[in-house]
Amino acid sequence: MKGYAMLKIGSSGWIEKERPACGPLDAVCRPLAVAICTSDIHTLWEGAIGERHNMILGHEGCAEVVEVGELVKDFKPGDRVLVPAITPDWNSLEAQAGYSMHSGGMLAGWKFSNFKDGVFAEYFHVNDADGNLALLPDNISTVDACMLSDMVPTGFHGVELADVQFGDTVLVIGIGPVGLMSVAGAALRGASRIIAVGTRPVCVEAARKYGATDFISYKNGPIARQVLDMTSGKGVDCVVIAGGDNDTFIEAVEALKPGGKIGNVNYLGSGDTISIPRVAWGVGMGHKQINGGLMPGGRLRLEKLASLVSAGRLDLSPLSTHVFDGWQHIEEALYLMRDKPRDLIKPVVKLAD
């Protein structure tokens, strides 16, 4: 089979590989549509997870089942399925402890394009098919289905980590596709005020549709200072970090009320440490909680999030600003995500109807 792979840090291209084998609990699928993630950019050009050779990229997509193992109960060849970016081993001790995304070790639920070939190939393998796949509802397009792999569950997990409650004032730092889903998730959870940090007009417009009430540009000065000015010095109840760098935690901690919570779902692709401001953190005793997590994977979460889309509670169409047809556009879409033109939110490549 053919796949689009990371050849080494900074280099990618098409390669030939054997079609993956199907274990007794697993499935082999062919993609119907795939999307490019910023994580692919961190992996390929920044070497954020280290050197990888001839590893097929991609962890966002939807698919048709081609083959299932003899112990798979709920899926069969021909089924159109949602595929999560995180595919845990559900019989692991970590999953039993409530941290399935770390099954087998920290972040090890993230298999595609980390230590296993990803979905930018004619065929790809899914472990524990009954636990990790979900049927694709008829009223969800394959383009929107790609957003359910990673963007929706990651953005919503940021809201969960920040523990947004009814009436809260929430700051969302970064309104790319993940941050936009954090805005949507905070609105669904009942936030009364959502302050979004971002400058690209296409993202600002989408964030307003998803429920953002106020906007801040980091170009106008420190984020925290602007937030404190907007809130009469009180700060916010919750912060979701969906963009920025290792020093973004400084702004988040300074903008947060005592007793507030920060949910970080931003991929920190470089550096050795993050910075936390000592005094703003209450010299270590301010009850300002910092939670960072990889989004949960698995079938149940996919089914619940898909039901929001099916029921008309969550419109994913604003996310996919650039849609291509055919494998020949994978590289173009990848470079588009790297360069991030001002009219881009997310590129998707359709491979079948």
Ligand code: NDP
The other form holds:
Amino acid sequence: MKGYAMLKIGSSGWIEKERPACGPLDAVCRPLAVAICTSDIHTLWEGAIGERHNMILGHEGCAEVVEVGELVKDFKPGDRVLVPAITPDWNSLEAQAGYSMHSGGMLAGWKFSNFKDGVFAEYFHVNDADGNLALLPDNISTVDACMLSDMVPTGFHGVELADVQFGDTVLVIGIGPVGLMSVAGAALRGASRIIAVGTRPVCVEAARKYGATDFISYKNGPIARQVLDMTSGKGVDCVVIAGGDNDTFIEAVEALKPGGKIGNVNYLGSGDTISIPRVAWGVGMGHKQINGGLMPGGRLRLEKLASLVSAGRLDLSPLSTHVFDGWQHIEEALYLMRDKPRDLIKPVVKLAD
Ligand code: NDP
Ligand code: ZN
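To test you: the structure above is the form predicted on its own. What is the structure of the form predicted in complex with the ligand?
Let us now look at the entire complex, which starts with that chain.
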């Protein structure tokens, strides 16, 4: 089969590989549509997870099941399915402890385009099919379905990590597709005021649709100072970090009230340490929690998040700004995601209806 792969750090292209084998609990699928993720960019061009040779990229897509193992109960060839970016081993001790995303080791629930070939291929392998796949509802398009692999679950996980409560004032740093889903998630959780940080006009407009009430550009000076000015010096109850860099934690801690929580889902692609400001962190005693996490993955969560879309509570259509038709556009879509033109939120490549 053909797949679009990371050949080594900084270099990508089409390769030929054997079609993956299907174990007793697994499925082999063929993608119906795939989306490019900023994480593909960190992996390929920044080498953020280290060197990989001839590893097929991609972890966002929806698919048709082609083959299932003899122990798979709930899926069969021909089923159209949602596929999460994170596919834990559900019988692992880590999953039993509540950390499915770390099943088998830190971040090891993230398998596609990390420890095994990803979804930018004619066929891809899904471990633990009953635990990880979900049926694609008829009223969700294949393009929107791609957003359910990673953007929705990750953006919403930022909201979970920041523990947003009714009436909270929430700062969302970064309003690319992940941060936009954090804005949407914070609104669904009952935030009163949502301050969004970003500059791409298309993202600002989408953030407003998803419920952002105030806007800040990180290019207009320190974020925390702007937030404190907007909140009479009080700061916010919660911060979701979905963009920025290692120094963004300084802004987040400074903008947060004592007792507040930070949820980071940003992928820190370089550097050895992050900085926490001593005084703003209450000289170590400010009860300002910093949580960073990979989203949990798995079928139940995927079904629940998809039900928000099916029920009309979450509109994913603003996210897919660039939709292509056919495998030949994968590379173009990938480069688009790397270069982030001002009108881009998310590129998607449709492969079948
Ligand atoms: P984008 O690049 O599309 O968006 C990043 C956002 O951050 C933009 O709004 C950008 O503003 C803003 N930004 C850039 N620089 C700064 C800065 N210095 N300070 C504050 N804001 C800044 O990324 P995505 O939404 O696609 O992804 C966000 C992050 O989440 C990525 O690092 C990605 O790898 C990671 N990720 C993590 C996952 C997880 O499971 N934890 C899964 C998927 C993604 P502007 O409008 O100016 O561009
Ligand atoms: Zn992704």
